[in-house]
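This document starts with one chain, in the form predicted on its own, laid out as structure tokens.
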Amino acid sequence: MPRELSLAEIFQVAYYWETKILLTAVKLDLFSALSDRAFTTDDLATHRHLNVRALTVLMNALVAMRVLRKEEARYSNTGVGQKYLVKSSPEYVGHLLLLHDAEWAHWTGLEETVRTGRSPVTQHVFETDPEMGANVLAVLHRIGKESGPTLATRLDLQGAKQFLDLGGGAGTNAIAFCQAYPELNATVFDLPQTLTLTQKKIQEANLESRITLLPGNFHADSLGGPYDVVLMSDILHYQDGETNAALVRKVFDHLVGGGRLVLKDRFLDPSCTSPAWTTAFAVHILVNTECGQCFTSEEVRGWMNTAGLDPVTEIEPHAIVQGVRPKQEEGGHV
């Protein structure tokens, strides 16, 4: 059993100010003016057009949160801000931070959700603000590239010939995939606009003989195929379970005999009380989509099971579910 909180520990997740005020920071673009130099807060008000009292209180949260430093009167960067949150350097991740910051006054509607049942957004970022979804994509991406080589040997691919990214983002786990097995040929499905920015990542890998975009909405359009592994990574938690179910239901016709779908995403335990990061990302998604929410991965290997996939199995806790279509099944594409 947990320990409970002290009122000390309330207090701090009640406070949202810091979380405020570096998403401010971001937006005014401060770090990048701090990139090459220091400054007092006079120059930097009158460089970057602010008021100069207002700036040195944000400044001086910034110190003590530990992005910024303080000599004099002057301030510059910390080795984080620099590296993070400066536009120009190959590791910033502002583009994400202000994909947070624009979703704020979703989280503002949270008390008339929760009376209503009604989410405050009908359309996620990435359809109204196509410009903000690419710059994330890319953020995403450049993290991704991580965790991808490890999720193509955790999965085994050994044998595998065509694969498919199902709404596939970057095309980060599909280079990642054919990087990790020469064999292994691939398609990246997923909005016209999207691809657009998987075509530039997929030619800096040097895979366009191997990897295919596929345009188009995976609900209503033809998927190709058949596959031999089809992966769907964070589409999940953007849909209801009708509309997941369905979807499984289609890709289960595009897997060959003996071929994989593997779903991974964020799934709650059976209580729906944890992982406890997962719980708070629940009500993310309830105040920023319109129908979406996280399941549990009972939910996912039922959709899984009905959809004629045997076996089964929970690669990883909380976060990979694999299902095989039976060898005797020939799949196909329609």
Ligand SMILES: C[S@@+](CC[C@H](N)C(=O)[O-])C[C@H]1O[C@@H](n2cnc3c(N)ncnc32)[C@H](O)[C@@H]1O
Given for the second form:
Amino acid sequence: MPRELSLAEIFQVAYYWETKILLTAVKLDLFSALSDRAFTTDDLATHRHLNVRALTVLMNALVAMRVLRKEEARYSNTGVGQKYLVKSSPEYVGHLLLLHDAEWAHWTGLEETVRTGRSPVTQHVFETDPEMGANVLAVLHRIGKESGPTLATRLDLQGAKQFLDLGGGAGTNAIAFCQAYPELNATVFDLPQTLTLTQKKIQEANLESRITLLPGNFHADSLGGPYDVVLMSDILHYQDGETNAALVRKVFDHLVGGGRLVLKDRFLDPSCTSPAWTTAFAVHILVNTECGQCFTSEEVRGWMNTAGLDPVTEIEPHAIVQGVRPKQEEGGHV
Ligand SMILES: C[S@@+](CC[C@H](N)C(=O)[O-])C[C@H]1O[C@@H](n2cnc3c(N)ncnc32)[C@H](O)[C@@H]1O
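With the form predicted on its own in hand, show me what the form predicted together with the ligand looks like.
In what comes next, the whole complex appears, and the chain from above leads the way.
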């Protein structure tokens, strides 16, 4: 049984000040302004058309938070600020933080959402702001490049020839899988506006001859195929269970006999009260999607069983479930 929260921890969680201080500094792009030289707040306020009194208060807090340094009256980035929060840095993660800042307004409506069950959102960022969506995917791609090869090994795709990454984003997994399995060819299916970034990443990886782009809406359009393996990674939480069950049924028809569907997301325990991160993520999804949610592995397995996948196995607790289309089925009714 985990210990209860202390009063100090309750205050720490409830006083969200540092969160908004950091997000605002990223939104104002203060770290980029300090990337080459230290500034006094007088100079920086003039340079950026900001209010010097307010900027000084904000920047002093950023010093205490250890993302800025103050020497005499001059401010500069600390190592971590310089590495991750300067736009021109190859390791910039600010795009992810900018998305969180943009979603701040939705969080202020959480009380209303809990009263009515309705979120203020009707479309996700990949539909409403493709540029921000692509920027976020580019950061996730850089981070995901570390985990893609491990996922490729874990899934053991030996012998598979055709792989579909449904809602494949920047193509992170398609690239990692093709690099790990020389026999494999991949298709990345995604919204047309997302695939501009995907194409760039595939070119950078020199895999244009083995990875095909398929633009479309996976709820409405044909998925091509048939495929030996289909992956849906971080897709399920944008939709309700009924829509996901229908999508799983649709994918079933695009698999060869013996082919596999792999569902990767953040799954909850049957009690829905852990893992702790995922329970908070579920609230984030509640306010930031129209009808998305986090699911338990049992719910996900249920969609797969109903679609006819058998066996269905959990490859990684709370994260990956795989179902196989039985061999006696004729593959690919497409
Ligand atoms: C969170 S990203 C996941 C990307 C990738 N699968 C990964 O794990 O890194 C969700 C992706 O789903 C795509 N997507 C969302 N709705 C879609 C739809 N109706 N049809 C096709 N793609 C969609 C988005 O464009 C985005 O690339």
